[in-house]
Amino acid sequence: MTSQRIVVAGAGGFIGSHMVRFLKSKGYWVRGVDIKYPEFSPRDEADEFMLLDLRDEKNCLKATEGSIDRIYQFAANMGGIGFITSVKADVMRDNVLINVNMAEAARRNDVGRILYTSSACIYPTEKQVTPQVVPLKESDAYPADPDNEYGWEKIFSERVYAAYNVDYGLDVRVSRYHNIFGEKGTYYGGREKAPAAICRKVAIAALRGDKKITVWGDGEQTRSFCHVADCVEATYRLMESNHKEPLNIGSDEMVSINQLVDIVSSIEGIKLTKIHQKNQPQGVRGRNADLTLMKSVLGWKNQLTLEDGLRRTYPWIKSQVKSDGVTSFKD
């Protein structure tokens, strides 16, 4: 049992709730903080859970009081490509407020170390214009030109934490996540990401006996997807490392969205005709992670292939769809 006291901000969300469980399994004392309780995990997995709006500076100070050794800062207003391309001002305002307030609270409460979770969305648009892209290195971030406001907010917040390190000595770690997916996460309602959406659509087709599936764009856009189990392991290793610059955390196993559909369909054991919706948001044309630095810094590499992760994720989402009642879904 370790004596370290840890705050997980955003513990009501997908990655945050998994991080709470991971840290408790290692014997840490954990305080979860969020504007909402976890939707798919028990709130009592944390030693205590504070229901707080971290856009308020006073709440950030309260969340981080009490001799805290580590803060994992996951709290954010975010979602998949459909959400972040339609909600812009709210995303920028909410997330900038959260991160400025958390950085200041960590400084004033003399927190030992804080980890900020950034995103691959910070990378320049010009490096992501074809499906067969060159994997993105951490040094590719500048000159900055993200393709959406969520990405601009993320890179701005990276600069906030870097400034707090320079001016106040705040001990900071920064992860850049590349498309994290897994069980016990949002799978419907507009904030879900591609793997969850595809798993839901395949499950609905299987339960209804349909032979078709809708796919946003032409399906040739490419991404790499990292299962949440690998994500939290890598995040923990980064937090405990001496690496102070932003670090990619993700997978370098790039696939097209059409290939993603085929993998999930094969797990279910069905074949589906793809109906491409080219008027729907699809983000950059291609994105993949260069994990050379991650493997060197952490002395570790991903343990799960994309198919491994989907074999964990798909049954959970199918069970949720079945429990919700397949007639309650539009697709």
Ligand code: NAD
Given for the second form:
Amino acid sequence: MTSQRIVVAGAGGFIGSHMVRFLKSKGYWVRGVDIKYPEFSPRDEADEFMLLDLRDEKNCLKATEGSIDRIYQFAANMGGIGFITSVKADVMRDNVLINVNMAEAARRNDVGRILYTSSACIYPTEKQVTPQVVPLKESDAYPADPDNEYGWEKIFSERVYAAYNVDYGLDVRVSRYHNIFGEKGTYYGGREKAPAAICRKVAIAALRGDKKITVWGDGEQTRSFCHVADCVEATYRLMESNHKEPLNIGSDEMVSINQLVDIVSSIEGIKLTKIHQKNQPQGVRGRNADLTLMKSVLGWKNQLTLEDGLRRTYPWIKSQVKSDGVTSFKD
Ligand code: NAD
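Now that you have shown the form predicted alone, what about the form predicted together with the ligand?
Below is the whole assembly, all chains and molecules, this chain first.
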């Protein structure tokens, strides 16, 4: 047991809801905050849950009052590549407001420490132009040239928190996540990311007896994907470390999207013909994480392979698709 009081902002979302469960299992007192309740987890997993719009400064002050020791700042208007390439202004406005107001609220309420969740999307486009890329290390961030507006907001907010550290002594940690996936995450509706979308499409094909699957782009674009169980463990270790600079959290097991489809299909035990949709967004051509610094700072490495993580995630998404009714899905 510990007497520490923790705020998880964005606790209604994917990683935030897993973080709440993880922190409760360690005995912390946890306040969840979000603009919505969690979709796939009970809201009373946290000791209290505040419904607040964190774009508003007063709400950020309310969310962080009461002798808070740690804030995990997950709240963001975000989604997969389809979402962040089509929604630009709202993503930048909402996320700048949330992060500026959370930094200020943490300062004014004298919060012990705040962890900001940045992204691999901050890395420069020119380092991600071929499928066989050199893994990105933390020092690759500058000169900055993110591929999309979501990434520009993320790197701007990294600097907001760094400035609060320098000018006001706010104790800050920064994770740079590389594609987190797992159970209880969005799998339909436009905000889902590649692993969830592929699991959904394979489940629909299996349930309908289809032999084909659509894949965005030519499927040769590469990424690495990290299961949420490893993500929350690494995030917690970063929070409790002395490392004040941004740190990659992800996996260095790089695959193409075509390979991702093949792994999920083999878990289901079917073979599918890929129909490549060249006009759909696919983001940078290749991306992988260099985790050298993460392993040395955290004294820890990922526990799950991509296939391990997909073996946990796929059955959950298939059961969701089944209970939603397979006919309710277009793709
Ligand atoms: P998510 O969309 O599931 O969760 C974000 C949560 O923020 C949602 O529940 C949403 O309702 C909440 N939110 C949005 N606007 C809000 C507002 N105005 N006030 C209060 N709450 C608000 O996303 P996630 O995948 O859990 O990501 C968590 C964090 O990690 C985000 O900051 C995201 O940018 C970052 N990140 C995630 C990934 C990934 O692969 N999932 C990769 C890189 C970075």
